[in-house]
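The chain below stands alone, shown as structure tokens; this is the form predicted alone.
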Amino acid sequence: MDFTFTEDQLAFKEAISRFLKTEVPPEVLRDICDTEEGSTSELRQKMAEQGLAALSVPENQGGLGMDDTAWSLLTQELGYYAIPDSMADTAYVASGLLTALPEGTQQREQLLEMIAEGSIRIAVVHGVNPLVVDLHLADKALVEHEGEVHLVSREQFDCERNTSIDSSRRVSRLNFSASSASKIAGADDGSGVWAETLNRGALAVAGKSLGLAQRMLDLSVDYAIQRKQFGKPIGSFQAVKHKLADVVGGIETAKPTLYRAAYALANGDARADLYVSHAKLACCQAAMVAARHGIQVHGAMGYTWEADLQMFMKRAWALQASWGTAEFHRQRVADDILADGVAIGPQYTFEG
């Protein structure tokens, strides 16, 4: 069993890379936290014409075809350079939620194709993920009701506006009446498709926390050696050190929990919700340290709107609770592993 990524996945990984370091450095995030809208069409457009928009869309429906093992790759991508945008919302999430759906459902085959074009952007409101990022800007929100799956159009629904600890980062809850007009998929149908997708959001979510403890910890390193005391570059106290170490651990321990849960994901795996539960968490956590050892490097100016790192520190923050808080994924976890019967050991990691 080859567990590699293929070349297609790790060359569309480093085309997305170079270009978002050079269309979104810091000073273009700041400008963007400085919108009303925390949001640029014209950022979405360019990201839409590098393919990021088509990735997951199967190829019948004008896209790439790739899976979630992709998006591991480039949620740390978009992670990594703090990209203050809902483009996995709708290229990875929704689109894989339209996907799970019976071909001929309504409107299915039509969204993939703009999902593809990147002429649309969908928000996906679940219930254990009130806050929905960008869903102001949404053309069409994809709706949990108990099961149901209900499309509804941007006039449908009001957004209760709400503030975040990330100042680029706008986030909303939906009101909205279900009816028999806006419900596309039953409770039947719909169930599991929810349930992937709820696996999906909460994989977005530890590939970007996974980027941004990158992020961080390549911040501090640049700091550690350029910030001097005593004569001495920081860098060179075994103190600081420690703490930067700490990251490093932190981050290579949660690559392989999110590389994981993303083949558990891309191949039906039955523990699929422990998988990602704990991807979830250890990524987040690895982005906590990482943004918590960056400030004691910065010292008290990590803190201010001059640090770089105070932008992809909030982000950290901010995803904590995003698609399931951390006692939600605990509990996942428990569940699966003190159940009766249940499989464990390293002889099971990839039985069959």
Second form
Amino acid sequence: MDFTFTEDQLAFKEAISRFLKTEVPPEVLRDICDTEEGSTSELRQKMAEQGLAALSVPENQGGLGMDDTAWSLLTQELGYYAIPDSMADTAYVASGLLTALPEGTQQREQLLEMIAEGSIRIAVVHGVNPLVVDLHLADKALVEHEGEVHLVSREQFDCERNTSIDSSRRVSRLNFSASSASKIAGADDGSGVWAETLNRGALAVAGKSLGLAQRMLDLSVDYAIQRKQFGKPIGSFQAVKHKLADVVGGIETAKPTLYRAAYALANGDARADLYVSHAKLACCQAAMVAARHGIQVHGAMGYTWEADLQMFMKRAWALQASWGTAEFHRQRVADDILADGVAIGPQYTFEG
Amino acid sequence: MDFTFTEDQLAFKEAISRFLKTEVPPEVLRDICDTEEGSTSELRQKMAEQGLAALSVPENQGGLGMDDTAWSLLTQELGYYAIPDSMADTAYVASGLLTALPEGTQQREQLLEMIAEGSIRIAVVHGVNPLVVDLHLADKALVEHEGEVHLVSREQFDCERNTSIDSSRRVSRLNFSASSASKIAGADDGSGVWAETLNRGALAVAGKSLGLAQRMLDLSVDYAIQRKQFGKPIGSFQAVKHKLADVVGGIETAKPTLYRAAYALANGDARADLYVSHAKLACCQAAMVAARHGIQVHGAMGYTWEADLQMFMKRAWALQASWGTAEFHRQRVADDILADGVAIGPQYTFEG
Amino acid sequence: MQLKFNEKQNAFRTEVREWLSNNVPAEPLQSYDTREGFEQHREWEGKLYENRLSMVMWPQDLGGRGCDLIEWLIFEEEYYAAGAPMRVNQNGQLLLGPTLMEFGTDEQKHRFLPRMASSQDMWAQGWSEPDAGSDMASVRSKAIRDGDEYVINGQKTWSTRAIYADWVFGLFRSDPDSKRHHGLSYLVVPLDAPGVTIRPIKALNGKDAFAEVFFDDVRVPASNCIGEEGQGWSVAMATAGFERGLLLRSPARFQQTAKRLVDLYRQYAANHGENGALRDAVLESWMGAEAYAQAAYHTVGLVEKGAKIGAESSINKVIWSELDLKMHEAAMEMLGAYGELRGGSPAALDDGSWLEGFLFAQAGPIYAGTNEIQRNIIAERMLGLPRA
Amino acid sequence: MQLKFNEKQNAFRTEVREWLSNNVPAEPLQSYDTREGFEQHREWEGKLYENRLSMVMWPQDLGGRGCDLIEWLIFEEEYYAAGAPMRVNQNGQLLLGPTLMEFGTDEQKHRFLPRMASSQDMWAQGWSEPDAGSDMASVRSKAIRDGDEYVINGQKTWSTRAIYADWVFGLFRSDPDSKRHHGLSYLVVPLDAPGVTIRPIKALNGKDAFAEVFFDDVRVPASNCIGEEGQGWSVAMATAGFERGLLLRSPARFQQTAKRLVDLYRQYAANHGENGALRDAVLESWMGAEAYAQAAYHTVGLVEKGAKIGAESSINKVIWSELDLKMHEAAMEMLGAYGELRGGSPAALDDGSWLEGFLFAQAGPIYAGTNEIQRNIIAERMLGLPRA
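Okay, that's the form predicted alone, but what's the structure of the form predicted together with its partner chain?
After this comes the whole thing, all chains and molecules, with the earlier chain placed first.
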């Protein structure tokens, strides 16, 4: 029993964190918001060079073969810096999906190699997540259709563009006609793969949300220390302290649920749905509380476009229902723990 | 349109308030808790002398003929002083029930006269409220049975005594055998009467809860001003201020719903169920918040038997599910406002 | 207690309802935080004014129709029920208006109020200064008397829609040696006066909803002072309660939102099945809005009998702002993945209107005195708890 | 990361589970806030001790079995899952115990710890004084050195079960001219010493759960001082984190409550139909307890790697106390009209056990440092926000 990360995992996370901090400060984020594409190939390329693209591609296909627990750390960094790029969708969710397909599945190895090289963007489209980020930039899309896996190229689908409150987040709906030509796996293989994929999508959202929560907390603490009112830093008022203390509480209790869920997913735990949904709910909730208390602590400044806080709040709001609404995930928790004869209670923290 | 009380109503309320303040200070309350009966006939008699017993008995039967709006004020006083007596059950709920029965119903006029004189205790027993206060002292019980109204004397029913967390509240369940001899009204008359009775029961609980909330607020404010910590009155800390401010908010928004509901009941409004349930929920919620914040402001002292707060908290907790749980009343609100074609919106505040 | 409207009140309601049903624009106006939308709203306000429906409580000779508070509540109910446009000149009409009524000279009243009611003059408020925020008394902008004029230097901020407005009002330090709430004067300043510079501040929704206003040797005649020179604090405070009070956010606004939320839930339940937690959020919303409405009628009844509105305004402020947040959070949950979409998106379920409301609701607990300040006021003024 | 128990851990779990299943009393013990129940609990603790299951983390020679934190968590899980009795001597075992381990002389350790583990000595804490409450440094009780003895005068309060206990520990002012946290000494005092008077304080549930302890020229030998004379504050603070931290309220306790709540809800739903809001309250409870458990394993992992527990204890305190309240509130709602009934009532649905838990939960945000103080600590020590 060891519920901690290895030195290597933490060092990798630190390196990525330093890289993102330098490459994507808030000014750059603002610039990217103003572009037409909403994402830059330069940034994508640089992230690939840092090893993010290859992170969980199997070693056979030129990847680093790391598992979900690594992503539970890295998605937090992607959230913390509000990275305006769908890297995790390709390098984590799509890569995981392809890896889970039987070896020899059409284009499987080739696509995984391209992911590892950072030379392809693959969107993942599932009914639970109708709005797909950066679909307009995707080279390919892996689409759920009646449990089957379909692979379609950019020219084979329509991309209905929509405008998110988060102006660095470009979301679209996909329209395409499923055919035997587009099918790369049937429902027999596909159903299990999609269940896992849905969990990866949700877990990536959870990790990002938690990173966003931490960033909003940090911004709010900085503001509360520096901003004076009635002759004192506002951070010395109990009302401000207690709000920010509650943000800490939300983050600290969400964090282990994220790691727990990632471990379950990486190890094929039969109750992965339960743990992932718990993590998704806890992390998104932590982000909602951080946003609400963050804007309140910022006062009128928090309601402006100028304060950096807004970029993180909007991302947090947008992620709230991404890869499953709160109710979707609550229902999954209920389906497990309210069932007959289920193993719950203190003895089953890990081995249920 | 005049949403205020008359000078007369307010003066009567003031008089009762002064009387209860003098007669039932916390010391007396504690003494009564320690008695076997949990209620005293002296106090009951004195309350009758003040006019409480006769308040809503029709003038024809020697009463004052006042309506539900008067009780919306007086039940607050009964709550504020945590009066350990079921006076309102006889003088408001039972009296209302009897009044609503057709003239000439068996014993109707006689019982009303006795209520007005203060010479009888009548318990009202309805499935929504299985635990009946002071049933062991009741001379008669009016019992709901398949929509009918039954009247039974003390010797005709069994009284199963139970112990409430509120030691001045003596609750029992009633067992009796319904017969044609005990029936005083059939379901045709009874159903409407019981609907009204249920609303009166709930409204009395709402009023008492609101009074309790105000008392808990007052006790907490006194404590916060007088109690010092870290060299200052604890009431100067923002955390304490903001908690008590929220108690005020709860009380002030609950109050008009109580009056609105009483008016609806007094005037036969078709949506009385909606208004009563709203009032019940709002007033009980105000009391729950007052209890929680009250004990927190009192600190360890609030957790003791010695501090007066406990008597009011316990009453508030006990009343929470009295005459209908929160869910029961929420469902009634839902049944109205979520129905097809219902009149809701800003134009229908009063004339729905 | 008599919870029925009389014939006059019913007649007024009918008149307002009919007029609105004939005149409310079929297409929603553009956002008043844009130049074009601002002018559309000015035009609408002019139309209201023509029919004496802009400021119904103001006296006839100042552009109103002398209604009482009950009639005002009725007006608001019909206004929100009709889905009529947001009111664009409220900072003038609700903050400066009552102050002019109480402290303005006859000349000032006739000069400013009718044009304010008609929105020929649009008003921005200048309550805040940089580094002041909720601490309204820390005014540093100066207005120094020079003969028949004041010479103004300094800066105001968070002036709502000041880049589009015609006038600004606020407190200025007329005694340069004074501190805190002493030595302030309440002045009104045309925004096209030489020396005024306005820099927009973008709100969360990307629109220029606020501005900073810079004053560089701006000269205004002494007749632009409301109340006595140096008495600005008392002048402002006498009616500051109004901003926080009943008039700023009438219950009808939230009752209408609650009604829309009920409709949204019915639609949600039809598509996704009943959901107990969302149902309860919707019930709480409806009850909260309704309680606020009933409290308003109760307060109005007391006011008509001579009571004064005090810290109750602070209770209202906390209640409506938190209610508004909860309602919009519930709506966002019901919209699910589509909640993040702005108006104009093909997949948006409601053309982004709940999202816009959600963004605006975020400001509720902040503007017009943060809810932290309001809770302090409730605790100190109503409950008598000691200041820190 | 490796979320599996090893063989040794599994064997320990099995041993504990089996022992408990054979030994946990079939009938619940009486409340330990009564004399009779207190002695029943003492007996149970003795039984635990005999099997080295009282203080599993203590060294073998002091009555424990030298378990690590993971094994302790396992022990707690099995203990709560088995529905074993509440621990009656925690104030000694969890507050004084660690202090003795760190600051006690060998003689003191052997004198006090085994008898504490076996509950032959029951300990009451004397942290609070009248008018002190959360302000622990405002100690007025004096302990003046007189040769080989201290002479104690003063008063402690909120001493849990002190009327039944054998010893009390606490801070006393040994330098009469000192202020606040200076000049304090950490002393242990037998409650049967001449000059000690104990007055019970009734708790909400009507039982004598606390007491005031009066000291009137009470003499104790100098060897009853833990750590250096005058260093009492640092001695107390070095381990004060424990009270607020992991050990006081292990996650297992709340996981067990959550499990009971799930059972209660299933029963409720069977009788009354599904209820979305209650379902969500139950889910939140289960998730909250589970998150606390996972956080505990995470923290323990970090501690085993050398990290120090700091203000995280304060986060735990806030979380479990508010979780406990929410769980019991949900239970009360499900019990409906019967929620008010105490044990022994014929109509009570659960013999009043949820009600007792509800009452005790009310104290959670108050004892061991109010949640207001905990939030200050989180904000000041973890976030670096300035003190007022």
